[in-house]
Amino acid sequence: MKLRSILGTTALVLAANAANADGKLSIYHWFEYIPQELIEKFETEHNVEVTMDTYDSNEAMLASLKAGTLGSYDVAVPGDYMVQIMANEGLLDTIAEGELSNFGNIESQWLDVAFDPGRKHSIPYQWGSTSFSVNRDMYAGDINTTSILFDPPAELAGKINMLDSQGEVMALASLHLGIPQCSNDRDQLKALDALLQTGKEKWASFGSDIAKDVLVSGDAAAGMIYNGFSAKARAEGANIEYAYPDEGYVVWMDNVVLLKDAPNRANAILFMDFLLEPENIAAVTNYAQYAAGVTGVSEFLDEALATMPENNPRDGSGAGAFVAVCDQATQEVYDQIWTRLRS
């Protein structure tokens, strides 16, 4: 496998336009969320050479189609609420009935998902959580509470990595305050940005793809980050704890889809139908520690998955909530809070 980092430049556009021979599969991908190995076991069973550019962000990935990387690769792997914007905005191709042979390894409760009715578009990938974790050397107190990031206690302000995600971060922040995601209320939406705006004074810093790595070097004390990616940080030496606050959590599911204009779609619709099969996307959990919309896949799975606190949420905490996606005029206000936090 060849992997680059980018965000979409004009150069990589035309290398990739240019290498469109057989053989060939062009993925877009999050950061550290594929073993190498699963890669290199597609490679040899289909006589297939995978490129994989990595962003750090769904709004990332979705600016970089936008700005001229749609037609270069072939597969992408957005969460729930993106592709619902990606399928709207047309750049998301259809599955035909029957192309996956092993469609049917799909779990039910995934099927049929209001972001990709009857799965037209995508095949699940990983679901999990976005919460936030806290170090134990740095703050014994009560951490069940939202309030650790937005009114954080002394002990951790100015000490805070968030996600640099705006999905989540809005969609978290509006948990907080207890109003719907997607307000067009003129007191609620000024309550968001205020909320956001004064919790940015007690951050240290914005950082998806550093989440885990900032808690694992001390440099943060405590952090917004994914279930699996805090797991990992606690298996990496990080005396932290994974919060399921009282006000809630966002809810998540990555998504495999084929891009319109994939300049590989046969290939694509081979590597889609790999992950399905259970001992295929098994190795995707046992690596990233989330969890898989695959039937069949527990006899693949380490055992301490099944415990794992991070899996868990504990008795009493909010319910989990999945990124809503907004009406145009909506979002444009949400965009332009965003904008105003990360400025």
Partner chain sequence: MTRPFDIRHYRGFFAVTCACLVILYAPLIIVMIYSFNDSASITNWGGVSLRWYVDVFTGPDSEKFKLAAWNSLSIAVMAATVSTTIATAAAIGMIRGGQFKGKSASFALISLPIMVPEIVTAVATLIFFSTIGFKLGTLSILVAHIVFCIPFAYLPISARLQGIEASFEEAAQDLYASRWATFRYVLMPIMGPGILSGFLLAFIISLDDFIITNFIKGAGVETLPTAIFGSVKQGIKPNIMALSTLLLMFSICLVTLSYFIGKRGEANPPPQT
Given for the second form:
Amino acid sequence: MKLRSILGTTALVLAANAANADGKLSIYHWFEYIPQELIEKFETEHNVEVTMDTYDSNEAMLASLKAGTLGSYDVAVPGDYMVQIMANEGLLDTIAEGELSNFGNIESQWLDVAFDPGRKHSIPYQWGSTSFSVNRDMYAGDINTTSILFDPPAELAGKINMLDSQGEVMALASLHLGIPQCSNDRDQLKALDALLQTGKEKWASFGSDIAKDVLVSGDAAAGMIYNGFSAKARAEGANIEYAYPDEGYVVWMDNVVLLKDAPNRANAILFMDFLLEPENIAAVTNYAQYAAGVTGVSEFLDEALATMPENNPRDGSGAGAFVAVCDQATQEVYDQIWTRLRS
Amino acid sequence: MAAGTGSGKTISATFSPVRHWLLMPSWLVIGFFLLIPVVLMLIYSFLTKEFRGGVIWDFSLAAYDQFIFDRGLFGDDPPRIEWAYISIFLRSIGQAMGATVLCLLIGFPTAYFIATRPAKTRAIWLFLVTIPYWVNLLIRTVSMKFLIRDNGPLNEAMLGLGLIDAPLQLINTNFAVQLGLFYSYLPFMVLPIYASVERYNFAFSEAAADLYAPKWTILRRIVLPIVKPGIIAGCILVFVPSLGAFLAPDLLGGAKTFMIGSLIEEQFKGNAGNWPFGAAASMILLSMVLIVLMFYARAQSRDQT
Amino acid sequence: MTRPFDIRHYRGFFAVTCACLVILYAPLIIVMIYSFNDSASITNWGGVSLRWYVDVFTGPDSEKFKLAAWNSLSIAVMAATVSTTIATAAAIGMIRGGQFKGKSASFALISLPIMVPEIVTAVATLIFFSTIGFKLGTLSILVAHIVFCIPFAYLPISARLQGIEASFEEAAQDLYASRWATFRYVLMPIMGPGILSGFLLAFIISLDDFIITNFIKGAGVETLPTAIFGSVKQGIKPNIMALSTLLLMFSICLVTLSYFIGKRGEANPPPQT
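Right, the form predicted alone is done, so what does the form predicted together with its partner chain look like?
All chains and molecules follow, beginning with the one already shown.
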């Protein structure tokens, strides 16, 4: 036993030394999305010093990387469509075959995904849904419709927080109108623009990082939010209900990607392998309350997660849809609509 | 700034043989790290935007075109005047002017009152007004946000006193932004006015009073014109930073109503990713500020002659 | 009441002054009070306690805040030192350099960082660093802080220097003192209070900056304002109120210090000949 632990430690030290000389890892991550203890565990296991910066939307992360921070970070955690965009932009490094020893732990349904065929740049982190939650003290009516956001009842008007996330807001608005994402039909785009312009009148604020707090503090009576974040808000005392609307909702998967020009590439690989261990990624799931894309996590998960209303779409709700990646011409119209919305 | 101007002019040339060496570091540092960047920003505003952030080094007027003209969602409508950005600028100017007027209304009487205290208590009053200026602006804005929340202390207090029946919606409104700007820059108004009033010779007021001029007339016709430079300096110190403010609209306005600062930030840090447009908006803001400052400089040199 | 005595005073001005102080202090004092709130909710009062102060130093965010505080302090000390040195040299060059061509242009250049709105400086600096490929990090923050601190250090220093008569230096030069010796042993001691208030002003301005730092900070580098902003975006938490109160106290100490330096400066005005 003793010998084994000595050997184990030696192997670890050797691995850490062989892997990287200066023992650092720089993570660019969403806010409030990884438990501090897990980072500390990685630091002690691999003798690596971790620094982490946070962002609050896929688009903001992309903007920051393109504004000069590429080459400073090793890994980032973009959502599905953003992985595809970043790969197209050449911001991602390729993970060689066999480089990740825990690659086999990825659940088969998340292995060959459309946004990263063959998982060349990314591994699954968490997946979940985006719709909205309503404070049941403020509004008792039917909430299974996206009208709650885009054509709200009087009780909620002026008390709604929207996520500051272009991709998800536009996708949900498209679902509300029943039009396809990345539509290039002019009438549909005009209707989308009009919907957001009238909706804006009824919204109090835009913000992703504030989404939970405004519901807990009562500053907002309803808010667009991610399912796990809503569960955390409920756990913090907000009497809110997360909706799976008839029109459908947004499904997403966040992924750990290997960034181009990563200063500590070897440690980034170690970190990705670390997050593919069921016990470790389960700790993230227990903290963030979404779902992992790794096999064998169930024994490490809190029991409450399985039955949580936020994690279980009700019968008869609309289908979930990923945010689509549009071509440049169409995207520029969408950008224009978003700019008009926000200015 | 407490300028101890001492007695008379002290023009001296003791160090004139080495003055270039003495001035060189400031020229180099500011020239290299601010003047060149501003020129570069001007160049960027005439470049072509790269899809999803960054620039392509091709000359283009697209950024200014986008600012002024609305060519519809698809870019092929006949151009009309685009009001979205102009109204952001007008709104920002309005907010900044509102903040300046509010600051002046509160700041002038305060500065005058302090300047007319006896020397001993004057220092204490001044000290009290100065402290908030030294406190981190972010902390002051956050404190204001906390105070005016829907369930915050201000609403609770007013409910408790029976002044209102339901909590006032203050946060995430234009009024909150206005209040935040006013609160942020109030000390900037008090200090220069104080400096002017302190130097004011009250013999003028006394002479006017001897001629039976009513008190408020003395204030309006004699004191105000003489301390005008201090008032103008205070107005500029409030107006200019209010115009490009970022924290107040972001934290108090719910990031919903854009002001110039948030519009520019969005181009570099947010969803928009349009660098040339951000550079153009910055250039327009900078030109507006420089125009205000030029008027100020002209007014000042006129006053001195 | 006789007129000449009364003429300085206007009814209502005292009330406005009190209102002004209430406005300036109410939010700060309220946050200070709530920082002692025992409850984890920011709305309800749960009794007096110091738990959030303990949390600032030992809680889950404490490492982040300590690192940010260290970054903020070290950047502020370095930026203030460098900018005060540059500003002192510039002030002597401007005020003791006689009349020369480009004097007003020099003054305009030195005051440029005050005149350009902060957000514009931030954008220009970001574009500049990105174009020349300067890696964003602590160094980029330091450089930007040095630039915008220069005019803030310059103003009090030059104001003090303007009040000093030239006879002292001329006397020293008549006695064959070198220019350096003249500065070191004659000018600098008299300029002292001005240099110190310039340093303090630059220090607090650097410590205070959010907009520019937020634009150009690199990976893993946070200063206190950016760390607090990041935290506050997710809602005002009691530990932020405790941290704010600590910073408030720190600012009050600094301003008191500068007040007494100012007093000493008044007590020892530039000597007259």
